[in-house]
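Only one chain is included here, represented as structure tokens and corresponding to the form predicted on its own.
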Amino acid sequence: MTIALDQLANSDDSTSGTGLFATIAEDLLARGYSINPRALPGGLANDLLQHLHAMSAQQFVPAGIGREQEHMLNRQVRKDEICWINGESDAGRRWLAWAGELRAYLNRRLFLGLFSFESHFAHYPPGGFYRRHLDAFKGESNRIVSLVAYLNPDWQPGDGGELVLYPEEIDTGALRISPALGTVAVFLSEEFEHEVLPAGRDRFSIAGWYRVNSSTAGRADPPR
């Protein structure tokens, strides 16, 4: 069974501020993932989109797989390019502040101990994809919760580029999420395999991860 989540709309009351945060927390507790079509605050979504359009192609680099010494490029696994969000732009600062509010809410509500957040813009050119994978392997990473926000106005069903999430309880299919402007997907990083289907046109998103603190005396984590 494939569940298409591209035409739904949530009311302002259920998706603004703590209303959206509460929905995400309840969903994570109940099933480990939360899909919220067009739920990112409109002003923030539009500012991020405008900022993307103002960025130069030179700010993006080909995305790789693995971290630190194991990082490598593999165009058979993923074909996208990224730019890390460091808060230098106004839109980036607003995004990081919003993500920080969500982190604080999840910690209060679910006692997850989320310590930090990292995220990047992602551009999938026509034909771009990311094969099925996990964001974190159990016992090998401190990524706990994955957060994705989409920045594509007027995305149509034939444009491809859907996020496909594979919950274990759905034996015969998957959740297919359209990357429409403002849609927010949150899921447990160690639990859910997912992929990005080939995009039919330029596709933009933000991918981010909440992490726990695994720093030691000799090693800072996150390393960036």
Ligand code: OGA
Second form
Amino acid sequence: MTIALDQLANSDDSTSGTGLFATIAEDLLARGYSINPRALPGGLANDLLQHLHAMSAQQFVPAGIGREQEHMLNRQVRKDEICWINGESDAGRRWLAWAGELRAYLNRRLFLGLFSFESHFAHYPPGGFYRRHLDAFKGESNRIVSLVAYLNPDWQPGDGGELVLYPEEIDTGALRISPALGTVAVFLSEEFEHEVLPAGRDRFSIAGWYRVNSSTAGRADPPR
Ligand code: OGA
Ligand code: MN
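To complete the pair, please output the form predicted in complex with N-oxalylglycine; the form predicted on its own was given just before.
All chains and molecules follow, beginning with the one already shown.
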């Protein structure tokens, strides 16, 4: 796959965002979500882009496929393909380290007791979407906080593919977030319905979830 590498976020890695982490914690406390353009450290965004560039299409698998008979239904809910990040690549390890720093920070500041983190690259081909959903249903999953980072240089308003977040308060309209390179979205997994509008061109993101360690979560997670 071809990804333009010309426009990279240029924030400084050395400030790997104590300021950003503080903003995310304050936002989560005040309203349960936090949207941050140009937030991913520039060097990390660069590494992740180069890694995506080098990955072959075969490493991505259609998302949300469980049993065979669920396949058709799933494709009406979401049409994207994913690749789990397990730390096999340098860029993947750096991403996991950054997400781990944020986890430690949120635990210190908000006493969330976040225990683990899982994440995957997602590729939405032209026409790809993900209908309105929750990442976790109350009491049925141990996903607590969702983290999404976007990896699309030069994303234009007409390119579609926005993340739409639906806050519960009636007076707050839906929020539309452009999947521009470096934007980081964080929200409470059980609280915020959201969707991905059809993408006009190839759209890349990383979606991840912080979990609490719940041995009683005996049921499978809702479709991802
Ligand atoms: C998800 C998801 C949002 C996005 O994978 O659950 O909602 O903007 N992703 O990629
Ligand atoms: Mn989601």
